[in-house]
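Single chain ahead, written as C-alpha cells, the form predicted on its own.
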Amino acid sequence: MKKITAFIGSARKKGTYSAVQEFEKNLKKLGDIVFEYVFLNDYKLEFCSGCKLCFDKGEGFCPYNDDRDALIAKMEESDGVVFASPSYAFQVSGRMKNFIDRIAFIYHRPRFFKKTFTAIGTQFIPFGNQTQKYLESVGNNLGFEVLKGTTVIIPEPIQEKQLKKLKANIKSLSERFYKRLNMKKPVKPSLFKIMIFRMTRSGLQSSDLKLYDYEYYKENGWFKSGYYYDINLGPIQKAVGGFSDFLGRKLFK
C-alpha cells in the first residue's frame, strides 16, 4: 500500500480539485493507494517575515507557531506527493507560494529523497505551463524524485472536448506516477544535481560562517558521502563530483 498526499493551492473546490480527483481515481485503478487531500486554505500558515532564522539557526527558531510542521510531516509520511495549483497571474496561487516560502529552508537541507513527486497546473488559457514548471522545480529543490507533471485547461464551464483531453492527460500522468512510485531502485542523480550537492558541501566546509546548514550536513554524514543518499556513481559522475568539490572550495573560500 502506498500513501499519496496532494497539496492543493486553490481556495475553491472546482477545477484544480477536479483534476486531482481524476488523478486519484486513476491511481486507485492501478493499485492499493491511500490518498489524502490537503487544502492549504484549511491550514494556518503565517506569511514569511524574511527573518532568515530557519536558514541561519534552524527551522525550530521560526517565530511562528502554526501548521507548517504538520504539513511537512504529511510529506514525510507519504510515498508520493502532488502539488496542484491554479495559475494566478501566470504563477502559482498566493496560498501555494506562501507554503513554499515557509518551507524554503529545505532547499538548503533537502530531505524527501526516494519519494515520488509530480505537479498539476490548471489554467483557463490553452498555452503556457509556468505553474507546472515552477512546482516541478520546487519538488527538485526539496529532494523529491520529480516526475514531469501536466497542465490541464479548465475553462468555466468546461466543454466535453476539453474534459476528454483533461482526462487523457491525467490518465497518462497517473500511469507514469504509479510506475515511478513502485520502482525499487532510486533514480540516479543528474550531473547537475551532483554538482550542486558537492559545491554546496565544499562551500560550507570552506566558509568561516558555520550556520545550521553545516551542522545538518555533518549530522547526515554528507561531508564524506558521494551524494545525499547511498547510490553507486559512475566514473563520469565521480569525476564531476570531485571537480565540483574543488570548485566549491574556491568559490566560497
Ligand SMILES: Cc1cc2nc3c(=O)[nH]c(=O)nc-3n(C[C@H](O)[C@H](O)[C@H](O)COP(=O)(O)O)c2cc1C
Given for the second form:
Amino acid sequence: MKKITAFIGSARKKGTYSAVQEFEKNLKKLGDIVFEYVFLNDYKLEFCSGCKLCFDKGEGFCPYNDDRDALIAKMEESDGVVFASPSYAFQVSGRMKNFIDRIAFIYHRPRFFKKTFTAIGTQFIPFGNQTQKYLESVGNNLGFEVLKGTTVIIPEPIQEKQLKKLKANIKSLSERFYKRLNMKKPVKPSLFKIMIFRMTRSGLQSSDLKLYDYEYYKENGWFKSGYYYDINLGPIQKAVGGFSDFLGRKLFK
Ligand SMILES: Cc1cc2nc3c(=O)[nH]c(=O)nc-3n(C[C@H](O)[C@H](O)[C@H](O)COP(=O)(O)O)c2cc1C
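Next block, the form predicted together with this ligand, ref. the form predicted on its own:
Below is the entire complex, every chain and molecule, led by the chain shown above.
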C-alpha cells in the first residue's frame, strides 16, 4: 500500500480538483493506493512575513503557530506527493505560493528524499506550462524525486475533445508515477544535484557565519557524506563532487 497526498492550490472544487480526481482514479486502478486531498484553503496558514528566522535560526522560530507543521507532516507520511495549482497570471495561485514560501526553509535543508513528486498545472490558455514547471522546481528544491508533471487545459465549459486530452494526459502521468513509486532502488542524483549539495556544504563550512543551516548539516553528517543520503556514487560523480567542494570553498569564503 502506498500513501499519496495531493496539495491543491485552488479554493474551488472545480478544474484542478477534477484533474486530481482523475489522477486518483487512474492510480487506484493500478494498485493499492490511499489518496488524501489537502485543500490549502481549508488550513490555517498565515501570510509569510519574510522575517527569515526560519532560515537563520530554524523553523521553530517562525512567529506563527498555525497549520504549517501539520502540512509538512502530511508530506513526511506520504510515499508520493502531488502539488496541483491553477495558473493565475501565468504562475501558481497566491495560496499555493504562500504555502511554498512558508516551507521555503526546506530549500536550505531538504528532506523529502526518495519520495516521488509530481506537478499538475491547470489553466485556460492552451499554451505555456509555467505553473507546472515552477511546481516541479519546488519539488526538486524540497528534496523529492521529481517526475515531469502535466498541464491540463480546462476551459469552462470543457468540450469533449479537451476532456479526452485531459484524461489521456493524466492517465499517462498516473502510469509513470505509479511505476516510479514502486521502484525499489532510489534514482541516482544528477550531476547538477550533486554539485548543489557539495557546493552548499563546503560553502557553509568555509564561511565564518555559522547559522542554523551549518548546525543542521553537521547534525546530519552532511559535511562528511558524498550526498544527502547513502548512495553509491560512480567515479564521475565523485570527481564532480570533489570539484564542487573546491568551488564551494572558493566562492563562499
Ligand atoms: C485570478 C485568475 C487568474 C488567471 N490567470 C490565468 C492565466 O494567466 N492563464 C490561464 O491560462 N488561465 C488563467 N486563469 C484561469 C484558471 O487558471 C483556470 O480556469 C483553472 O482551470 C481554474 O482552476 P480551478 O477550477 O481549480 O479554480 C486565471 C484564473 C483566475 C481566477
